[in-house]
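Next comes just one chain, in structure tokens: the form predicted on its own.
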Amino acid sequence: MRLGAIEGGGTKMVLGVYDEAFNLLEHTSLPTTVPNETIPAMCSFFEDKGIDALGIANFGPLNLRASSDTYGTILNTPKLAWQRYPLLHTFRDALGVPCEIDTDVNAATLAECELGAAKGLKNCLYFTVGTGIGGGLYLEGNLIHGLMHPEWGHMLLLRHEEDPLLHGICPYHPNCVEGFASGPAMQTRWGIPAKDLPADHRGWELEAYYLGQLCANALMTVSPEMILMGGGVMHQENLLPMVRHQMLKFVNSYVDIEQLPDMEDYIKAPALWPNSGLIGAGLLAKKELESQ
């Protein structure tokens, strides 16, 4: 069994081929430019690899309603050249193998639940915090979809009273998670990228306030057994402990602490990052092949 995998991002497309034991056999990456440049190059990579199925973990938003004629199409992305692009159908037609698609964060969630930090749990929530903020929820062996894929990054939050930003940078919502806590929000707030903020900068406390609020909301709504937090902004090692602390402050003892595991085991870093998304795409391919 040879499984093709695509992790489609805003700046690059990462392509890989796995065997059935998820050993990575080949991989490469291509810049994400426009479809008529990027897609042919991606198809060319896979054409002589003998893959049995392809999994696509892509930036969203995506149409993931399986009953829809435009299932697998990219929707209202800010990357204008990719809006309404029929990604899934294009690869099915070009490669002639079973193909499946999901969001990049959902695929990462699948990888962590089946092969990584949450292996053996019945449910888990994975947040990625970077240029954007997204989340994937795994429940009883399935990734959760509804009318659309849940947009955790656009959950509405309380603004911190000392935040220099009077409103978040999201063009749709003045007070959502992505608008307050994404990498671009941090750069807008402090004038330098998050990766360049010193460990003792007060910006990390503010970041933890918003991410802790997000985790508290998740605990109260879907009650995951574990919350994983990955992405570029989470590179700061001091951030996770601060997020745990802020989450407990927002919960405010409503949930008995005896019901929660040790917080270091409850909110933690993913085990497979930065490869979670590509491995998850391979798992999507495997599941699609097995369903045929």
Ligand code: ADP
Given for the second form:
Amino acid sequence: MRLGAIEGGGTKMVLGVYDEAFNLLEHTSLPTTVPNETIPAMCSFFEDKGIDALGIANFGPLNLRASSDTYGTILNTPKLAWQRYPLLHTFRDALGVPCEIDTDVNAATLAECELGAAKGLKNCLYFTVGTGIGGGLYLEGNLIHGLMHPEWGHMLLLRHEEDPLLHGICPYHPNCVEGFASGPAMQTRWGIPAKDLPADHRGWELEAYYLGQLCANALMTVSPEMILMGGGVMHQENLLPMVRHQMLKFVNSYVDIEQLPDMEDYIKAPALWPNSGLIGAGLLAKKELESQ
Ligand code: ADP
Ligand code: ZN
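What does the same protein look like in the form predicted in complex with adenosine-5'-diphosphate (ADP), given that the last one was the form predicted on its own?
Below is the whole assembly, all chains and molecules, this chain first.
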């Protein structure tokens, strides 16, 4: 079995071919420009690779409503050339093999749940904290889709009263997770990129305040067995312990502490990052092939 995988990002497209045991046989990456250039280049990479199926893990938002004629189309993205682009149908037509698509964060979630840090659990929530903030929820073998795919990054939060930002940087919401806690939000607040913010800067306490709220809200709403946190901002090693601490403060003993696992086992770093998106795309391909 040869599984084609695409991790589609705003700046680059990563392409790979996996075998059934998820060994990466071939890979390359291409710049994301406009569909007329990027799509033919991607198709020509896969043309002679003998793939049996293709999985696409792409930036969103995507139309993932199964009953829709335009399932697999990119929706209202700021990357204007890609708005309304029928990504899934284009690859199905061009390659003639089973194809499936999901968001990049959902695919990463799938990879971590089936092959990574949450392997063997029934349910798990994966957050990525980088240029944007997103999350994927895995439940009993499936990624959750409903009316849309969930948009964890736009969950509304309480603003910290000492936050120098009076409102977050999201153009849609004055007080959402992405607007307060994404890498660009940190950069706007402190005037330097998150990656250059010293480990002892008070900005990390504030970051943990917001991400702790996100995790507490997640615990109260979907009660995941584990929360994984990846993405560039989570490279700051001091952050994860601070998020665990803040989550417990927000839960405020409402959940009996004995009912919770050790926080080190509950809010964790992913195991496959930064490859989880591409591996997840390969898993999408495998599942699609098996469902045929
Ligand atoms: P993207 O979300 O664009 O795919 P990343 O997940 O790498 O990319 O996230 C980029 C963000 O992560 C930037 O805001 C950057 O400043 C921040 N970042 C990258 N490395 C670190 C680090 N070591 N510590 C803290 N923040 C970091
Ligand atoms: Zn928002």
